[in-house]
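Here we start with a single chain on its own, the form predicted alone, put down as structure tokens.
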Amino acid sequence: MSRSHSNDALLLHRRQLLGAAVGAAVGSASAAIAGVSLAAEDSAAVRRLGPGPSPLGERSPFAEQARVPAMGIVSFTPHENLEGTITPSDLHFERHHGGIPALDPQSHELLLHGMVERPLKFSLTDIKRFPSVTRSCFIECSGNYFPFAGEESPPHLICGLTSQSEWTGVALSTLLREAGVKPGASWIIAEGGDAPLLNRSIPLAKALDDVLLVYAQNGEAIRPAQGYPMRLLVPGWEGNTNVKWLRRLEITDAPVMSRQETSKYTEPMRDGTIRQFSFEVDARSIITAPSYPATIAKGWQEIRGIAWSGRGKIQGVEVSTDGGKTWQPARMQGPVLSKSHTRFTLPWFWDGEATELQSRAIDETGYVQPTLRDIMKERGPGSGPYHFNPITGWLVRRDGELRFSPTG
């Protein structure tokens, strides 16, 4: 037999062996699933003719648990049910002072006046003629801490008053240049079109920096509960300054000292002073999974959560799986954006013993999220509920059930 014929025979022999092996594997797999079939409801569902396209998409009825829970005058973002960093528009937290006004964009106007060369009025159509800006940014209520939360509290009851959207609008500095700010001006009074005409004072320097007047959220018009037809977006600052249903901007040389910045949104300190105009949101994080009411099994878990800071980017997140005795760096999912929620994860093997999971955020200024004890060293016993950002945790019981731990 020639060398060529010999090689052909050897190649054929190998192919036969490979074919036999594949056939055996397929036969083995077939044997392994013999007698196993799809669930009856699954088979019926795939053969049933469903509805066609609809004008407005809806969630699966099996995902209804993702709806926003509401309590009193607020509704929360259910972080434990969400993935990624963008909050669906209808799951954005809500906090109102006089209900949600129904404003018609055909008649609604924004007045820009005060210490300006040219007082101006803008309709929504006028606003949209200016160059647009889009950015992702969180908004957080400064009262996003609930010390009364008990052990059976999911993440949304711990810090569900923060949400993140992709916002589109116009830079406020563009409108200010259009009106011409007079020398000596140093503040802006922003007023909303709700029942109490809620207003807040914002330093002019911030307004000229990164404040936006926005009209779109996550690719569509802002929802009524979020300020339709237009609102302020004040990146990194407490939610109350992000005035919704915006109707008036007055340029002044002093803050207005309204109810919302005197009797409200101030913090008593231990030395007897009152901290006022504490605008920036401090760095914070929370583990969203595993968390109450989940039950875990012994073995590998992925710890997941979100971190954010009003002072810029999150530099890092550390996670403790032993109640704060030791810490290890978590992996941050990109892109890590300034003044935005950042996802973090950490693989963890649970050995079945009772423990506590905690997280702490570090932002690009070097600020480290504190414990509640550290915060109270600076605050008086009557301080609260604004600007609390303590480390919080989840107690893991031996049966795998989790409970909220407020002390961190």
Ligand SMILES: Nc1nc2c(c(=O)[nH]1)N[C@H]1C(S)=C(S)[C@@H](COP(=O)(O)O)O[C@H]1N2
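Treat the numbers as computed from the prediction; the structure is a model and nothing was measured. Positions refer to the first chain, counted from 1. Rigid core (definition): largest C-alpha set, two forms, superposition within 1.5 Å. First, how it differs from the form predicted in complex with the ligand.
- When two forms of a protein are overlaid on their rigid core, residues whose CA moves 2 Å or more are considered shifted, and Gly366 is not one of them between the two forms.
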Second form
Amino acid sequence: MSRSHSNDALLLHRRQLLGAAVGAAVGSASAAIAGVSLAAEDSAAVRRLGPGPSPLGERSPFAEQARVPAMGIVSFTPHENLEGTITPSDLHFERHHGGIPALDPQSHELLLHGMVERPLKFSLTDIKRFPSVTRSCFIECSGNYFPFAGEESPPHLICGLTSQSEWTGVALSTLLREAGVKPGASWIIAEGGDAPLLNRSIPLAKALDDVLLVYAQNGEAIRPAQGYPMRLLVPGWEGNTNVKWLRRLEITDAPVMSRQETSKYTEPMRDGTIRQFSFEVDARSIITAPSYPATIAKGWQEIRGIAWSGRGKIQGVEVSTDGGKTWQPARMQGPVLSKSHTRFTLPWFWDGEATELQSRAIDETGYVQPTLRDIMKERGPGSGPYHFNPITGWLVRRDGELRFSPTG
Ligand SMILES: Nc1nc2c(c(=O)[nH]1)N[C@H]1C(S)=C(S)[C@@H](COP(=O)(O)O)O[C@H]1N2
Ligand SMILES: [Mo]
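The form predicted in complex with the ligand is what I want next, because the block you gave corresponds to the form predicted alone; please supply it.
Next comes the full complex, and the chain you just saw is listed first.
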């Protein structure tokens, strides 16, 4: 990926901005300076004693944020309003199959049993005594594509079911060592303490690789919606395997074939087979700004978005500002972390003509984000909405309004 290209673009961007400020050129990113005083200098809001410190911080009333609940079963992260890579905990998307249980850590226990030398029970306090591990990681529901508002779909409908936190917990391998896994074991069945006792089977190899049992999210106890007091974090794997409100881990030599891995979360393929245990999240990206329902003005814009892959690091993101005819490398905002949202940016001068913006992610395995047409070529009739990661775009209209474009 040519880095010099995007650097040149950045330099050009700065020069243009400078020129705009001096010459008040059309399309400047900042307002021309009329005088030397600030308009708000003497308004009622400045230079007045305000409220003092308080136990809990709040958002500015001018910058309120909210998740977008839908269908009674999910709430979307509003990516169109976010910057950087961490999702504020109270904006982490939600997907509950039976609501949020009210679990008291005083009585909550985790049972680790099955093909182990020593079955063990842990309280939250017990779990916290083990060596801790902290990492940033996204969780994405594999059914993360709901453009049901057509052209008027904002980013949260396109991929609002992915969010990223910095998680803290204990490596599952540490607990498994404590219990002693018996020879012949190959799967681990994780069960939640919610109404449906949601359960999923995870290959033991993955459990020993990088799965964590987490109790903290962005520096504090994980939120009830995210699985308080503890959940499984299965980096890069479909959200459903990240069992919340974790209460039981059973070591076995076969998957349990639960509802969540048979009738749900499987994909009919074109060759008549059903794809099962499609764990990994495929690389994906979305331009979050500009996006519907924003409006843009002629001149310089910074195109911004996020990209992620369940297979490792994002190697690069290419952006097209001409509807997919040509592509340029975006600047990657470091540090680029494995199985994590990665921010990309690209300066772009909008000349006022109708066009379309698109982005496509490439991960470190060389996997390139496909078009919708490519995905549909593989999928059979009746294929559900799982593992949809198509290149998507934003149509830019001459009036500066943006519209969702599924492309391909
Ligand atoms: N016990 C339990 N675990 C669960 C779920 C659930 O309903 N119950 N939902 C799963 C699904 S489908 C997803 S996508 C993620 C959502 O995690 P979040 O709500 O913290 O974003 O949790 C998974 N773990
Ligand atoms: Mo999900």
